[in-house]
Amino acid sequence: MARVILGVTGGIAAYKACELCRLLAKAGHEVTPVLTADAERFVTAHTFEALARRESPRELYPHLLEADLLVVAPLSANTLAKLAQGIADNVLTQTALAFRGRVLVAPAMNVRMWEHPATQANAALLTERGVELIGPEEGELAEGETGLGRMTEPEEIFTRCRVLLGDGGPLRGRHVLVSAGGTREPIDAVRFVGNRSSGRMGVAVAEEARRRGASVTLLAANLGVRVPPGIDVVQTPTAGDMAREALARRNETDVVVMTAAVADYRPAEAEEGKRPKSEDDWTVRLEPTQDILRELGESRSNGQILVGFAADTGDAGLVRARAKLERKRADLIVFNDIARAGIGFDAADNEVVLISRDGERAVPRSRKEAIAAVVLDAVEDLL
């Protein structure tokens, strides 16, 4: 089986890491616990050694441990900052800095610490470097407050570990098609009609599907974020490009998740060169683009799952999203209110409502990676 380094940092959630250690060891993995001094204020290293049936490293160079996966749960705000900045002042941070394999971290801290711009910047930096964050979750915190900051439950972290270690995944053998980004419809050789979508939400869905064992194709429209390895990327800069590539793949796909902000209109006539600036008014006539989601809904095969996103504003937008479910013949519509500050377009967080024929579920503000996991949980239920 695999070799796993389990890092544990200070915080009341350290006791939950005991269950994660037990689950990993029960699955047959070789678990090496590495605790910070603050972690041992809550749970002793001996407890983890007993659960892992393996002692913490005591050799001269513990940071050179070889393993298939490094998991840090809980990850405190302090250690998160150290990992982001490359500070190696204890055995765990030294191990993380020297480690060359997959890294999964489960942040746990007070909601105000999590929401601080410094913490958000550190989390974003780790994500950009390929570190996977799971959580934090919404709920009651140790100080009696409520908000984002709870460590993800050990069972869910263990499930992620299994996928990262190649133990399989709930979407193994499935082909998932995801669209991401914002299309740009040319007005002339320089200018275009577009939107502010970075593609972060779609990339998070694609990566989550890949983690769950799926074969993933990403239709990328002018992305502003990096695509992790292991995903087949097809460039689709315009609505026409995306329609062509999506419809060409509809019969070979088990799940379609259309997160991209596809332009509803495009210039009826795009000039070949650049239109020079003048004192005259410039009128551009727009025409509707192809309705990709509706065409996919009308022509999909039996058993195929179709998910659409609805970026709209306020209660009226939610009403339109509900109607979209039936009109597009989709299985699930994910509504997000783009009028809300700090979520939606080009933001790290989102807050959505999942709309299906079985009802609705509001998902509170979370990182888009966490939203992606919720969406794919719903997809798995539909499958």
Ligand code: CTP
Second form
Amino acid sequence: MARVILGVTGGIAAYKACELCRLLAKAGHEVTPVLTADAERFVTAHTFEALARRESPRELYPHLLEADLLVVAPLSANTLAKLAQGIADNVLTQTALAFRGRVLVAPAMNVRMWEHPATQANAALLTERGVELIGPEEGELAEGETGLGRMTEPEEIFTRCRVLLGDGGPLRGRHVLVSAGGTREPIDAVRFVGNRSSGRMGVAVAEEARRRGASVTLLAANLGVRVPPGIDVVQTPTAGDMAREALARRNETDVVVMTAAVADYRPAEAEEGKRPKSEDDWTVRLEPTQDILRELGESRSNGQILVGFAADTGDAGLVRARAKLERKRADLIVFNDIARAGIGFDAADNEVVLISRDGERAVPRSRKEAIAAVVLDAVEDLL
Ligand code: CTP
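If the one shown is the form predicted alone, what is the structure of the form predicted together with the ligand?
Next comes the full complex, this chain leading.
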């Protein structure tokens, strides 16, 4: 059961939000309806309270903090603009501004309002910030016109809510730990030894695991990409931080996916403050870091699945990746050839070979989101 805030704004489609409320409540979710004054011109709060089978809480704020999803359906052009600009002039817009979880909105308006550059810019801004838009759909509109502007049907919005809540997903009840990004090992107060990993692959894996219903913790090392809501993020900028946080969670984790580029070496002594420039050479001695995946492999509890990534080059790299499966006692190694242009480090695409004890599978060049899905399919098979 999840906590859902259902925002309803003014418009004829508001009556359809009653059905969405009923579907969410029937699925066992705790629904808190929040209607704008305009919405109440079309429907009443009592209708929603009856359908949600509960009264609106007097104190909305505590509910808000714990809600898993905010869905606004229908979303008027006016409220869409307010959400984009961060205007908080009623309970719904205040809720939206304070809320830190997933947000799904179903715009519904006149086609000319939808197509106006102002609305399009506002919608693009929301998408950029991670808000999910569903619709509007093509069809007959309230004023007798036809075009894009109809609210998506409640059943379809409900289905999207279920996906966002990880409801009934195959990884429901599982704890998944994902590491992402590249660690930075300080040389002095401002300099570090690092790498080019953006964390995109790891964030895609974390998001896909969440979509499949897992509770996900992301160990984040200097990410260059945004993490969608609904994922527990722990900042682990150095290899030492990542090792500490990963090992502390090993017993409560069902699946570990190490996509992070963890430094193999760190400066043995980081200087305090910034080292001033001089004419002399500067020798930095590097010492090995702890191999997190290997440590997890050696001490793993029953049934835990361990996945490693191996960024290497050419056929020799593939051979080394195969050896990593045994050396790190992992269940799956995902090899990607970083010598190829346009894939791997800091790119949107990847092309990988999945290596397990059951064999190998080459996955052709695809978006990292699609690669994440293939990796988690393999994890589900192993579970
Ligand atoms: N890894 C780790 N801890 C480290 C180094 C790497 O857990 N200190 C993990 C990575 O997150 C990755 C896997 O081990 O999932 C393979 O990393 P890679 O750098 O390819 O392997 P290494 O063991 O460092 O071997 P080499 O650099 O010699 O290829």
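Positions refer to the first chain, counted from 1. Everything numeric here is computed off the predicted structure, so don't read it as measured data. We call the rigid core the largest set of C-alpha positions that still match within 1.5 Å between the two forms.
Original post:
By the 2 angstroms cut-off, has the C-alpha of A106 moved between the two forms once the rigid core is superposed?
Top reply: Moves: yes, 2 Å or greater.
Original post:
Has the Cα of E155 moved 2 Å or more between the two forms, judged after a core fit?
Top reply: For E155, whose C-alpha is compared between the two forms after core superposition, the shift is 2 Å or more.
**OP:** Determine, after fitting the two forms on their core, whether A39 shows a C-alpha shift of 2 Å or more between the two forms.
**Re:** For A39, whose C-alpha is compared between the two forms after core superposition, the shift is 2 Å or more.
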